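We begin with a single chain expressed as structure tokens, specifically the form predicted on its own.
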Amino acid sequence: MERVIEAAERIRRLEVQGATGVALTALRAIVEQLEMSMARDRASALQELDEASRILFSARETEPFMRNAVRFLKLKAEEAEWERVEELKALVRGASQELLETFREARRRIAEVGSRRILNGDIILTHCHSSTVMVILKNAKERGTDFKVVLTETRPLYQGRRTARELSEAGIGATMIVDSAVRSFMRGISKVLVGADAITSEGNVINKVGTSLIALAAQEARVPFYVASELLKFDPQTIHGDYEAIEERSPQEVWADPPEGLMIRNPAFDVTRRDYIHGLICEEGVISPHIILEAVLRRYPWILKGAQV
């Protein structure tokens, strides 16, 4: 499990971020790992693939994107006939590719469409690092539309300045404020755009901590607040009653040396509530929260058969 084990610790160091990046970066080690495979039967090809998949779920809690694409794989090597090692690689090979262009399709939907969404002379809110959200503003700007971005630090792990960083090169015009205060300059901002890393079955978003106090704060100034994700992160696991994990991460991330006896909590996200959305823009187009399970249930029904798996 060498490819699958580096990948697992690469994505609990956090040096792997976001859940798309975690997502590819499971399909990739479960693919070199099989392409590495002793396994002489289809019992202990299953086996080894069910390891993969135990390890990698294993290295982070909130990732549904990750563990449902893991989950695709082992649906097509469970539900596939074949008997050679052999014939298993190259139907996880063809899986994952498959995955893969289904994702990009996903993406590039959800840019055509939250563009639109964004009209000249609008300041937009945005928080830590969304690679779905920055597709979106780069198409935007692509297509001529002139605004600007006021996004947060996002501490502890200020992945704020990634997105600073890919919006001053795109040549988008960003403003970047400390988290506390997006209170004070929220009167000033058109819209709210964030990403998530899981969407539950009532259509709540788990996204970066942080995220639902700026929604508190959206509706409070009457601003819209826009999610942008592909309906890949929607947790079947939270059909059967289940909540959704959310990470807590090591105090040390917040202070390194504190004073002995100090508690410090580092949770990674929270839960913004789905009355809080204005709406959910994903491959489908810019839809309600509300409606979640029948959007994933009419373009990819097999996420909540792999639940069962």
Second form
6 protein chains.
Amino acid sequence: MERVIEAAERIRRLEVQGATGVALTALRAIVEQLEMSMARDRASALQELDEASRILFSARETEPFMRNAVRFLKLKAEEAEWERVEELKALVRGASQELLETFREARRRIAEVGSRRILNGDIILTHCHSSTVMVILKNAKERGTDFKVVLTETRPLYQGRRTARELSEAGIGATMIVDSAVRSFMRGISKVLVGADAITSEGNVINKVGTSLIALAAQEARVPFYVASELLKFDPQTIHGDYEAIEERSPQEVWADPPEGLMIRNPAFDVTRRDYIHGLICEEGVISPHIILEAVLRRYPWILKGAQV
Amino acid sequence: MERVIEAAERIRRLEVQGATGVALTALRAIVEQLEMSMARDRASALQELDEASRILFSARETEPFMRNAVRFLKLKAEEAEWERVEELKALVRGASQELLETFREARRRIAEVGSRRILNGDIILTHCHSSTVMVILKNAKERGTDFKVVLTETRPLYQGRRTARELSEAGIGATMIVDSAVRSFMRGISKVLVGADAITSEGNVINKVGTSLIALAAQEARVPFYVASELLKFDPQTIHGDYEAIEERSPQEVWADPPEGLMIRNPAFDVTRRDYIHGLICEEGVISPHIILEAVLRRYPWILKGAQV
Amino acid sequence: MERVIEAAERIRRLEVQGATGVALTALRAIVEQLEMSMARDRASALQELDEASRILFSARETEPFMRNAVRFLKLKAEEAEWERVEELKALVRGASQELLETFREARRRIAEVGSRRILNGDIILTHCHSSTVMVILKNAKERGTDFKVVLTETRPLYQGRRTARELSEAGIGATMIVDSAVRSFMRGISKVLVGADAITSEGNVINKVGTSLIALAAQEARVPFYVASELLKFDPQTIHGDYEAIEERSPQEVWADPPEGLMIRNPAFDVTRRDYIHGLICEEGVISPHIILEAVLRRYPWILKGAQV
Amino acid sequence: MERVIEAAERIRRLEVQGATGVALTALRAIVEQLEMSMARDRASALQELDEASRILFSARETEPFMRNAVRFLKLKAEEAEWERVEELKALVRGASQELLETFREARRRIAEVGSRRILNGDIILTHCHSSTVMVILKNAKERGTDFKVVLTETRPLYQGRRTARELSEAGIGATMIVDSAVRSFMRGISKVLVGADAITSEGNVINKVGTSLIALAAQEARVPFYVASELLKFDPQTIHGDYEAIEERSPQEVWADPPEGLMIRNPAFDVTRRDYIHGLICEEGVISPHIILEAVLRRYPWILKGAQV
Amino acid sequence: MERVIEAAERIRRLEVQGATGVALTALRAIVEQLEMSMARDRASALQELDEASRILFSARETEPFMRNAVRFLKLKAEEAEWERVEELKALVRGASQELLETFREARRRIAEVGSRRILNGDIILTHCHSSTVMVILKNAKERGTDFKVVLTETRPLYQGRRTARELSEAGIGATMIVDSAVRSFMRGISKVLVGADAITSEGNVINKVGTSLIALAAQEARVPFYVASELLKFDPQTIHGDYEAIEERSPQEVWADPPEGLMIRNPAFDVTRRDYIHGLICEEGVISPHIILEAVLRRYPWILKGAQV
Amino acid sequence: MERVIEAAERIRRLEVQGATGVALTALRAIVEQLEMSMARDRASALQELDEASRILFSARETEPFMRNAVRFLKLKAEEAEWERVEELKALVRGASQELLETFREARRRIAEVGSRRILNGDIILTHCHSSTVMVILKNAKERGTDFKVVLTETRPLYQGRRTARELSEAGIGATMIVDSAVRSFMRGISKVLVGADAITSEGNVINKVGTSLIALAAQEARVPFYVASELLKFDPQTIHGDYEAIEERSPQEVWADPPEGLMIRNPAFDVTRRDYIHGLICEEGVISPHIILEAVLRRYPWILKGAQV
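Requested next: the structure of the form predicted together with a further copy of the same chain (the form predicted on its own having been shown above).
Full complex below, order starting with the chain above.
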């Protein structure tokens, strides 16, 4: 389990960031681990796969994208008929390849669909750093659309700075503000565009803490609020009644040297109500977040299988 | 004008903070400056006073408390009948003393009124650092009320840390969160309590950027939102149609080393709608923010006089 | 203190009902008690008055109308110059008479103003039993206005039945519904009209539990919500920061024979937000609830004096 | 038609209560009636079935669960090929059995899904008596979750008392309030959880009168409002444009002895807007009420067939 | 009564338009009529004045500005001590002059205050034609502010065209839209600015039909909505409980040639909720509409006197 | 391309009105054009079809109904196997016939479903002229339902007059108001019922300008707002990210003779938020607008094919 443990470790320590990055790392680790497998028979090979999943799942709480990807490999392995472990290896390599292709295609489609929603003269507000949002913005730039971006710094880890640097490199005009200045600028914003870490069965969106506050301020000012997300960020656990777990990170990120007795709470994410979301930009196109379950079942009919209940 | 210039400089460089601190510094500077005055006659003495006002007014944009205080001295000087400059000095010293007494009494009253609104078991959310809020919280603690505080770090200058240290010293249990986590914690909050930098004639409140976002989130969750403020933070310019100026501070406070081409906007304050404010805690007691004009005219009938139109 | 104690007892046991009834009973008890007073000097007479107040104040928690009335007598007694107790007796009799006249006039004015807001064809929703609302409805009927009433039964004490009987006697067509059917009928309602037990300095209204829910449902359906109340129901304690106390009554009223371990909570009143109140119908006329403090200070300038702080 | 008439009678007189109870009674009556059938041929047997349906449908207006169940038997009978009435009897017995199994499984699933939404420390508000809600609460208790319940008495028939007794027996801590105190307690509530009598094609929920008022108050305070319901409570008539009929019950339930001329209106149910519903807990899991039509078509593809248009 | 009757006629036929125009016409008519008076004694002179008022009041329903002006003259006449009718003539001329001066000063002040609220780059939405709004816009233009106007055509009488012509003459850039396109343009609007025909004691504003719809759309998009109005448009009847009468005009204005049986309703005004109004721009400055009663009593203490009850 | 060009011209000049009229005209033109076709082989025939589509598509911007219809013919032609152009002609005639049948059936179903939502005593508000709404109203009338209609005149082209005439002919009682009087009458309205020109993938509705304002006012007053529309008005372009184009028409329609320098903007449509729509009445029945995508995919699985991306 060396490769898998190492990957899980890198995910846990945030060396790998972003839902997509984490999913890709996990996939690769499983494929590589399996290549090195000494398993002799079906039972022990599947057991290995199981263990690998468990290790990866324990790395971070809020990672449905990675979990769906890993579960897909397991389902393929469990459902197919094979006898030799070599067959399994090929099969898992194939499934991993298929998934990567699906990812790429979904992202390409999201970039295209999302960039059409950006018009000349638009001022787009974004929060944190989302690779999905970045491909949309770059795609719009490449199409020749003339727009600007307002972005938050995103405390405590300042992921907004990464967004700022990428926009600067892409030649997209941008203005940074502190997180709490969002309402001051909202009336001048054309659209809000953020990514997602998870989507629940009711259509709510889990994303970087502060997102729900931006959505609320957008709603107050009639500014359309878009979420760009691969459908595989849908969390099948939520349909079974589980709440999306909200990872709580180290107080040190907020204040390294607090006074005695001060508690620091540092949730990484918050939940944005589906009613505040104008549209979900996904590989289906632009849809209402209310129908996420329908869209995900149409595209990925296997999604509810094997979710832990 | 040495003393006055120096005071203005310290105010500009933020060495003096908080509306009250700034007002006191300005009062003291005028009194001291006047003591050293060489003016021989009424005209030149009043002219000196005028110049001193102008210098102090230019130190920061959003300081109605200081402006009202300075204007009060000027009105006293202009309206009284005196001949010798010595008489003026005594008069201004007296007016300054009267104002200080008014401040102290207002604050004492606010502490008493405000602390009655805090009940056993309450969890109070506050933002930034407000000395008015601090006296309320400490007063409630001294009364033996058992409550807790949730506070924001308040980017970009982290004034929340000062609040945290003072609460820690006062033995009041507190939890710090990043500014954008406000909505995540709102449902557990009993009341929000913030200070004010200025209040407009329509009843809107200018306070540290982020306040209006908190007020919006409080409104969404039916959490009472209180503003604690001396009535002298009322800005008489606003009744004449002027907007409250929102100071915009240095980008360096937000990011010292931004990438090429990135703009940074750093407004210090924002405007909270009167409709989101449950009550204004002032020297009148707890009132609706809509009637700020009536309350201030009842207490300080001179307030509209001499405002620049 | 016999008379006063007896009156307090009857108030406590709810033999006297309604803010007005309670205030009148308290006034009468004080006057009668004083008539029997053996006090020889100013000090002991005032002390007796003080004790009488304390006894009456302790009878029920939410009775600002009675408290304001009693306080008025005390203020008159304390502020006037008199030497002989006989003088005091005359003075208090006179003050009581003055107050009764004020009550009558206020009610007459409210009846007139309120009944003008009722138009032919209106369907008026009311809750609980309010003598102030009843005089308005009867006045409108006497003017020949053709309207109907929808009323709630008002659990747990079914005060709606008293309202129903009085409407029946007055020949006003009425329909009773259970409390929780209010939203089902709201779209057909022309105006809501309720009384008040207390009004806070911020303009919120304390009335029979359920009132705030009706106000919310009226707001949702754009139905104007009126409160009819004498200005003397303003509670001066609230401006000093106190919350209006919400009396909690016996669980027996709700269920005489509950299963083991079941808690029953039975608050008598709730708080209606000023923002849900279209107009306050009082002796000033129809006003915004936000300016209650201004109106009450204009009519009863003594109102803040002597409130316990 | 003896058995069927008797069952209909018991349903009409409310001896059988709750959507589930009514559906089971109707199913049993049909099966028993059929066992006794003297019908000789297909046509007359189907005609008998038809008549039985009509009789049962007329028992109460708002019973889509029962209607769907009965319609399922009829569809099975009509669509299958059979010749002898004995075959039909077996077929209907089987269909009834299948449906009972579906009910049980749906309920088991709802209990499991719903109980996961209840967390330690939660305070759950419920209204009326819902067997679906009860299985969720009991399941959560059995899982060891530490939570409390606030419940309304639910006038006019006090079904809340039944809920209170069951909670008491199950050892779940509970507090009862009158219906109109709901807003007073709302800010302390973690989640609202109610049952349903019917769900419309647009996603609105018909439940005991008062439910929509609770939903409105929950929305005002950002308290999640859940409806627990089997998908078979979907009313297929509504997609055809019919409004869900709202049964109006006897005035005697409200007041046995009203004054002359007083009308009493006593609707048994009201309609809760889909926008006030955070999630529908059904056999699919937790879903948005907006997609009820999709969920019900996926599970019960026969649901729209045979609805009277 | 010739002059007065003729004036009333011109007002009725809309030859005189706008609240200000109507008030001026009425004042002039009274003064002129009085000049021609043959009255010999106080009683008959006052009776003439009374009759003149009645005639003018009957000309149009919604004209508090005119009514307040006329009532002011009558109050002056009734309260002063005079014997000869010549004295009365002088007195009324003087009062009329005083009122005209008050009007001019109020308008000058409104123009100044209002124009400060218009900033460079603003896009101001207005509705109908308001001379008060026009002086603000022209004043802002004269100050050198660079702004644009969006205006509605204002069916049925197209008063927007008059506004358009005046803006064109003043060199202010303007765009006209149909009334129902208001929401399509709202997100690009900086502020809404409209006039008023009447203001009620609760703070609601009566203005050209469509105003309340614009206010609603402004509220939805967080666009500040300002009303510019002289305080004398306050209607003292409303505090006494009367509703502001909404004049209903001829169907011919809407459609000269309707099909048989079609009803046409043509109300001239509607009522805008005080909660949708950001600020009232009046001679006091910018105030909350909630305090209209306080402001009007402070400026015009006679305003409630002599209103018909 | 004569026939097609002529049809496109008539559509462009608005000689053909209404989404349905336009679609039928386009279908007929294609069929007729094809009948006259000289094409010899598959490639050139398909190319002709392509060109015909392009011409028709360019006639007006907001016509998804027509585009879907034309695309259906093209898909049929492209997907079928045929060799001779005669076969194609038959095939396209057949497809056109099939589509006409689908239209008729959809409309019949909408009339039936929609008319069930109209109850005795209802007052229905409608806007502009919609043939879909008209069939519902007439159907309700034929069923004997007793209801009335309030309708707007619908500037700038007064389509409300056409609605008025048709209602008059149908013997349905109606009242016309100007567009901006909608809020004045809203509280008396039972339901709003409008048509649609297009529906987006998120569930928003494009209809005659002013519709969204009516929806907003209906929402404010809790009046159910229904849209009646064939599902084929769904615009597949929107799922790909395109905004629905909003046609902007000639300024002349608004004002033939504007003053120099006045701009006139004349958008023909606006966008109504799905959250303001109570129900979509379509051939599925009454559904939530959020699930439009699901409904349209279920009925017209080909709908997303061939949309230009």
